[in-house]
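Shown next as structure tokens: one chain only, the form predicted alone.
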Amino acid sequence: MEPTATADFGFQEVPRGEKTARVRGVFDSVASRYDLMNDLMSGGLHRLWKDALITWLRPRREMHLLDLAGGTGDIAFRFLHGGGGRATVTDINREMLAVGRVRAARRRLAGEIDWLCANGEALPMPDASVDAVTCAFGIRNMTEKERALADIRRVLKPGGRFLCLEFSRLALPGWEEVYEAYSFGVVPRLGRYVARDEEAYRYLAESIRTFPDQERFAAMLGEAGLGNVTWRNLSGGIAAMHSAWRI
């Protein structure tokens, strides 16, 4: 697929060129802030439905994950307590990426964790090198996610697993308006009070809806191709994980 000239951030298009650059100033602004805005916009479900991810990986010792978008370190430090072995997180936000490493080290976690600026569109890893690769609320902000579904497969050594925790789209008839008024009245005005920046959060909730829905964002991991894909919604389908192999 032949990139665009533009690109969607949240409701606006904007030269593709940009994107990058606007979705890092919008991590750097709340990262300090990022994880208790997880707690506070989702009444901590973020924390079962990261939960459900790894229960679904099954970690082990010998698998190194990759762990896309996952700057302050959430998924990695679960795939650790899980049972697996190597955690790599690639962030393209040094903010972000430095929030995890205090936090690694107060969990004594700092020396199993290897901390990598990258974009998730042109990973600085070679071919085959991981078992599996994870990114847990970060695809939807990459400009070329295509590019991005492809270099996931790229870094995937045969028979490796891609998980995918996403927001998608609600499967629960008559709650749409209830979600939207909460997305779009409520997310907004605690990122201006709690993280001190409303327009970050108005692009999150806007970002959402131009993400692709569950059936569309399958048909893309396997123009990739990558095999095997599956999906599970959670929570009546604000989130949704998807599954998929390098075969």
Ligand code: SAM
Contents of the next structure:
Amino acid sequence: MEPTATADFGFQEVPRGEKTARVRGVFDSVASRYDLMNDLMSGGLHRLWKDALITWLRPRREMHLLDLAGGTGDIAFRFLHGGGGRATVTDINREMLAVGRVRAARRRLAGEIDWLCANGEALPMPDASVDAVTCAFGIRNMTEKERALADIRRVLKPGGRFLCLEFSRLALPGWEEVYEAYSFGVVPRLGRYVARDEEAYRYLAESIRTFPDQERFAAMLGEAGLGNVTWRNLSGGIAAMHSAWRI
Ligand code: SAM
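Which structure goes with the form predicted in complex with the ligand, now that we have seen the form predicted alone?
Every component of the complex follows; first up is the chain already shown.
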């Protein structure tokens, strides 16, 4: 199917060629407060979700992980602490990676991580070069999600695994209104006072609503040629983890 001329940027439709730059602008603006905002917004839940992702992955010494849209390094740090061998963190945003480098140095993990500024829709990495790919809260921001998934499959070694952690569709009947009020009322306000950017956090809430639900995203993984697709809800579907393999 031919891509349309526009792409969703939260609830707005923007020219397709502009979306990536807009997303980059969002993360340029919030990079220095990004980790603090994650803790405040989720009440620390994002830490448990990221731990769950690594538990599901089961890192091993001989594993080379590509953490796509890895930002400030949370997944890579957990992978290495969990027994993983080597991590490459890629992100389109230099500011996020710069924060990540400082955090890695503090954790004495600088030597085990490569930081690569790249667009996840066109990874500058050889075919079949990594054992696992993770992507936490990143794919939702990409313009050409199908292209990114195809590239993930391409860089995975046969038998390699992709694990994706992303906001998803709430599966707790009766909690929709509370969740809606929190996402569109509290989160942008926190963004205004803590990260000095209300719009960035309104975009977050909107982009969650426009991202495919659990079933649809599982179907997209299959359409990208990945196999054995399964998923698990976290915190009642606020987030979900999808697992898929290059077979
Ligand atoms: N994975 C990190 C985490 O869980 O804390 C960061 C997630 S943050 C919500 C989303 C990240 O996706 C940002 O660092 C942003 O720069 C990155 N990103 C957005 N579009 C991207 C693209 N096309 N290619 C690579 N990274 C992208």
